[in-house]
Ligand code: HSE
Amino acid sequence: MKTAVLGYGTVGKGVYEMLRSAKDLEQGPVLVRKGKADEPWKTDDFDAVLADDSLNAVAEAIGGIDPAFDYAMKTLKAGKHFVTANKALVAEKGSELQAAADESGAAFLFSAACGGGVPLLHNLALSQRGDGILKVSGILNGTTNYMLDRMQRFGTDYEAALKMAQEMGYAEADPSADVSGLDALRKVILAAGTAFGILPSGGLHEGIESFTAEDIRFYQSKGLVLRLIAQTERTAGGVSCFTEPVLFPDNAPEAAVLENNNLASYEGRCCGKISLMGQGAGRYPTASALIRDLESVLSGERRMFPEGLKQAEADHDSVKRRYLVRLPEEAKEQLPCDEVQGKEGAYLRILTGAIPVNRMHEAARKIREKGGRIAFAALEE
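Let me see this chain alone, in the form predicted alone.
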């Protein structure tokens, strides 16, 4: 199956290299930016790529929505298979892409868009056909896990940990999507679509920007380890979908996920809890997932989203959690306080009662609007 590669950055280079030795797959042209076609197998003309009748599939590793969405739609409408590692594209445009694929009969697969080499979406797509999926959660962002690991094991402060992540190539020059939790949210939106047939909108995301070295020391004194967790589950009102910091006992499996690794779990009615751990990003882990999707196409797979995919507002009223919160003393009344655990100047550390996830996120937003500093993390109980 002759496959074109869109993009020749970190992941695109890995895909093109792996196509050389992959069974029953053949290297096609590589689409690059204008003026970068310095080899015969490179081109800056997408229409010429699509016009090649010998081309069967396209592997996209550009990222972003524009022009990736245009390329994806043209590929699928032409009846050529499309695989992608682009989480932003699938999270925002997945229903439109699936509709185009259904109309033409082409394959649309995207397991590389969540978890890198960790086959979370691949396994969800298989499992949901014969077993009801109840919940998906996990550490889905290697950048933030690396930073939190440095802060907790080595006492590194936030800014230094971020700089180290950038030097290691784990964080972009603009790391905002990672550290805000948005990157992980996009991934868990795909998990919701694959597991439940619902692409939720209005997902909540809280990242790690608010945590200080002092916060980390406090958690460690309680035997707790901080991780950024993305989660989606079936609820009375549909499905929830959010990303937020979570505190685990130091003997929990999540506490043992170090460096930039991912840990993804799902729970089925019959299979129980399944966990997958591995490299969540990087050239070869992500490229291997794109190759895996191409091999799935060869085996007859055409979709990951179940039939009847729909979009719906996420339900955050049905999921309740207790939170450990650092907030200004004057803001204490905004949350139900079960226990004051410490006082540091004008700030308190409180443990809340069980409250809906959206109430906690909304309280944090209001406090920040008034100039207050707040950090919160759910307790895994």
The other form holds:
Amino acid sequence: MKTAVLGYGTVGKGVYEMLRSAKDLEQGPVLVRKGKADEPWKTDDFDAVLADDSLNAVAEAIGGIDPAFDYAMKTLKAGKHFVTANKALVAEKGSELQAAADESGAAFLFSAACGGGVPLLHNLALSQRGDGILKVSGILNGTTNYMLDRMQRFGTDYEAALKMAQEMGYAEADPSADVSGLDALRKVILAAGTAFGILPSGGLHEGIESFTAEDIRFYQSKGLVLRLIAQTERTAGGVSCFTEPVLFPDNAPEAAVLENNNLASYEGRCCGKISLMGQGAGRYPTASALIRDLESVLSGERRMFPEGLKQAEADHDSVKRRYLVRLPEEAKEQLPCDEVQGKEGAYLRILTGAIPVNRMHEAARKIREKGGRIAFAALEE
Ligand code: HSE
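Would you generate the structure of this protein in the form predicted in complex with L-homoserine (HSE), following the form predicted alone above?
Full complex below, order starting with the chain above.
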């Protein structure tokens, strides 16, 4: 199966190298930016790529919506298979792309867009057919896990940890998507689409930007380890879909997830809880997932989203959690306080009662709007 690669950045280079040595896949051209086609196997003309009748598939590693969406639609409408590592594209345009794939009969696979090399979506797609999935959750962003790990085990400061994650090729071109939790939210939207056939809109995301070295030391003094968790589950009101920092006891499996690793778990109706762990970011882990999807196409796979994919507003009223919060003393009344755990200058550390996820995120938004600083993390219980 002759495959073109779109993009020659961190992931695109990995796919190019892996394609060259794959047994049953054939290397097609690599699309690069205008004026950068400085090798015979590179091109800057997408229409010429598409016009090549010998080409069966396209592996996309450009990222972003524009021009990736245009390329994806043209590929699928031309009846060529499309595999992608682009989370933003699939989270935002997944329904349209799936419809185009359904119409032409081409494959649309995107397991590389969630979990790097970890085959979470691949397994969700299989499990939802025969079993039924209730919940998906886990560490789905390698950059922030790497940063939190550095900050907790080595005392590295936030900026230095981010720079290291960028140098390792884990971070997005704009790392604000990583540290704000948006990247992990996009991934868990794909998990919801694959597991439940529902692409949720209005998902909530809180990242790791608010945490200080003092916060980390405070958590460590209580035997707690901070991780950024993405979660989606079936609820009374549909499906929830959010990312937020969570504190785990230091002997929990999540606390043992180091470096750029991801730990993704899902609960099947019959199979119970299954966890998958591995490198969630980086050139070769992500490239390997794109190659895996191309191999799946060869085995006859055509889709990851179940038939009848719908879009729906996420439900955040039904999931309740207790939060450990650092907030300005004057903002204390905005949350139900079960216990004051500390006072540092004008700031309190409080433990809330069990509150809906959206109440916590909304309170943080209001406090920040007024210029207050707040950091919150759910307690894993
Ligand atoms: N920036 C992403 C991460 C890359 O750190 O997880 C892999 O999706």
